[in-house]
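One chain follows as structure tokens, the form predicted alone.
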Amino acid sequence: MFLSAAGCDEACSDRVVFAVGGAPSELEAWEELAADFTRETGIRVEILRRPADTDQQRQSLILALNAGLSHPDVFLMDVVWVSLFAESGWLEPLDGFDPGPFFQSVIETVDLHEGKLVALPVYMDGGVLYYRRDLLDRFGLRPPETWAELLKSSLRVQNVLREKNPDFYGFVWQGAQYEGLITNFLEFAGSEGGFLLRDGRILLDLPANRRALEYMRDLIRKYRVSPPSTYTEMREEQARLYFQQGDALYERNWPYAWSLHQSPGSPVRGKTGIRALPSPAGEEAVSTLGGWHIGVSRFSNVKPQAMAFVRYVTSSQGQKKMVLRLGWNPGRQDLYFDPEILAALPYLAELKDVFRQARPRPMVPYYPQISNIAQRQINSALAGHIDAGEALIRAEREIAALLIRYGKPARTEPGE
């Protein structure tokens, strides 16, 4: 199944350098997986540890690849980097790999470039809703299916609980000025919102987006079911900790938070439920696609060995090891039916449909610049510095100017 070192020429003995970032526990798991691979194949793998911060990881990879360096040979990419790396000609096609076991929608929207497979998903992500099951039971409520239901139940519960806990809020989510704000915005907007790509143009000033941004602002400023710190401080960990200490009814986050909520000593252990995100009334719910994909550098001097490592990492065997070690959401669909995995991580049964329907952000090489523009304007609206409509109009105009610099068509007036 994997390439063996036996019978290879001298180049085969060269190590494969794998660049990966993350928490210490993640890096330790990668070290173990690399050691397993070496024992099976004889091919050495050197882990090039990168910072946990995704922006720093991206920049370090761009510097190496733009310079045409032979190392790293293999690396992980955030889902929104793949199109940039592919368009830049930095990714070696994964010829001979079977994408069948993976989520088809993800392969088609993320991992194909000009008809060639250039990456594979290792770790899937999508926004989900956590809720206090004990509190919903106490108040005779059910998990919300729409954003309106979430608001109504948040007000009902927090008005009672604040008599003893003035810091209790109905709903915590990511509203600070960073990429997480965009993922939340797309989910609030639902199936009719987002970045609409049309004839090379990106439209943002849409009715669904206006309603979503107004609702996000009102959660903080009008209804006060989300903390005032939402637009200044709330990222994944801030929201996770707030919910986990027992001070919120609902939390929007990624699946990683589940195992932490259920960890020994957690105040919400055994009291937390997980489900798909609510939807705007009359629309389909949306979960923003996240996750990490693996690819091989076009400049690698050990491509056969690098390909063997990628094949091992993305195999059922390799991904299962990482799932059981880290509680990750595998890129392979077949593992969501694995009895051993479901016994250890039963919530994965709820996530497979979330990932099948997850929506990617615009898969264009200049997406980081688009996101930075949208983040700034949307966050300004949450802060009350500008109304929702004007924020989207300004963002769309700035994006249009950006596309002109990239030689792309762009409309100049909203609603045109």
Given for the second form:
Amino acid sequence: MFLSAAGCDEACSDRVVFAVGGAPSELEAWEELAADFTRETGIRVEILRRPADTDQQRQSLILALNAGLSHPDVFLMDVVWVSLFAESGWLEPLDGFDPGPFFQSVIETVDLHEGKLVALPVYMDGGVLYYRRDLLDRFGLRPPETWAELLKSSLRVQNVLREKNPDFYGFVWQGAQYEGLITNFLEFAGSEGGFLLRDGRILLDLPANRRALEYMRDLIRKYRVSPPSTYTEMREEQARLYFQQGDALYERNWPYAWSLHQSPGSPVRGKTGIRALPSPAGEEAVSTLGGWHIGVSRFSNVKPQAMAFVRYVTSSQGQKKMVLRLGWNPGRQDLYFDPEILAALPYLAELKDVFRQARPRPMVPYYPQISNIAQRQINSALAGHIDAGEALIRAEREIAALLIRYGKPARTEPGE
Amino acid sequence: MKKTSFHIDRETRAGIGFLAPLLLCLIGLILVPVAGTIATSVFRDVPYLPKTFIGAANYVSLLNDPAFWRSLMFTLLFVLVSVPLETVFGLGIALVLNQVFAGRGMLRAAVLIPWAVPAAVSGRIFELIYNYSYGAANRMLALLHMEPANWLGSASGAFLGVVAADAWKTTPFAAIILLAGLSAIPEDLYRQARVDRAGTFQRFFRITLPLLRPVLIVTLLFRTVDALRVFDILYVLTGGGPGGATTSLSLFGYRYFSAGDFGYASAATVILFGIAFLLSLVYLKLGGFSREIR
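Switch from the form predicted alone to the form predicted together with its partner chain and print that structure.
Every component of the complex follows; first up is the chain already shown.
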């Protein structure tokens, strides 16, 4: 550590350090992309491998940037951190970049800070519904349009299938005490007309949110269409594996699960369908916006080179490589019309609309803290410790105390 | 020991010389970070707000934060249940291992294995036991034709599950330290007691326990301080859930730390440090170590 930091001023003056975490296959793809970039420009890129765990990635970036270190120069941010990083003054404005080809709604809500572009989306995410096409056909059912339909068909199918497979459940989703729980909650709540932030105020205790949380709890505890382990174990991978083993009719997950469900050896290969999440009759589905954004550190000593790298990563060519290699959902909208990409990943045509309408989580710098509070209380309601209304009241009270601590008045919209 | 002042002086000087590297290490590695944490705890230290001195405000907010109280209560209860459990089991194992029998060396080594396993790994091992759909515990229930249980699904279930995992991992530590204490007790004492027709229980309570006391207190001290800062097994096994039921003070502080609220996290850590410090003083007093040194 000391050696590399001390010897860096001369030795790596032209080297861009890029912090990125993820699965080994993703890191490999980044290494290759960086190598391509070096071949074209002569600028060397050092990939700083971070843990796959999102919270640990955030922590390591916060520590480096809070100390004003010149490395990493470029990093990926989960969509919910961009506000924290921008408000802290850690992001160098991406002057001269054209955000035109990207999802406009995403650029406006996430990547613009005080009118300046500070980040760009490289990877898009939004909640989708996977279903077992073979089972729906067998029961003469259609994929559910509404949450009520989802419940009804889940009950019908699981009652029959459980005779042979006692582990079969209608619907798996993410209910453990972690960030994924909030993304799921906001989708249930959003389709009831609920929300977490409006007009700069954090609001949780709303009738719509209460109905949504009661519905989530009832899926587990009353109708038993979601496994009892939903609130203790279910994260993305646990839900994906549950569905992939053939033990569930429906699954809420991110688009990454699609290619794994369809991989050779998967028991649900060729039997799976994907569509937007259920919504109230006649209304658009609500999906929580996820994804990763790229930014340049304000403390970087090699800003021009760092900018060149970001330009390469976000270019049509760079994004296309990542899409074809990893089955990624690109941040550039134009690639969703690319014939070569659509031939390889036909489902992207549908996902485009999911992403266009996906709702961001509150874009406030203290989002991680309010999420921690909400996770704990919402999970508590799913566990049956307290009722849904009480959980939301307590969460709102704790969040209010947090905002007072940060000297925030009732209006909490940052930087507007 | 000679009593000429010159001689003591030289000895003292040599003593200081020998101790200095250690003292510097202690200052650099313990005192400075602790002082730094205390200093941070009196600031509002959040990256996107101006760093402001706020005195005891973080502590006042903590005392008004129900989540803080909950994790404090969880931490204390965890110490109260897990430490005696581990010490009693550890003592039992130590007494067995202190007997002479064939294969004792092998068994002594085998007992240490759980202690050698990193806490994060033992957390994963227990996850494979408690897991709802493919865990070993539910497989056993299935063999008995019973419904599967969501072992970590209730606050009490998660608490017991975590205590069991921690006890499995750290009992060997207590056992080995106590074993060292047991082997230091002279065999003659037992022989004499036998001549005086003292029974097994009498020998245990009149000889073993009193002579083991200093080592027992050291074991309790180590385990208490270690249990107070329990983190990794919770992080892996329950994530602090369900509903925050198994969030220890360390985990509580970590959540704020990793979200960038350094002041609040530091204040929580300082309180944890204070509790550990006070309990250590109590143990040292109970052990009467200062008396022995004099």
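Residue numbers count along the first chain shown, from 1. All of these numbers come straight from a predicted model, not from anything done at the bench. What we label the rigid core is the largest C-alpha set whose atoms superpose within 1.5 Å from one form to the other.
Relative to the superposed core, Gly290 shifts its CA atom by less than 2 Å between the two forms. Shown in the overlay between the two forms, fitted on the rigid core, is a CA shift at Gln333 smaller than 2 Å. For Ser105, a C-alpha deviation below 2 angstroms is recorded between the two forms after rigid-core alignment.
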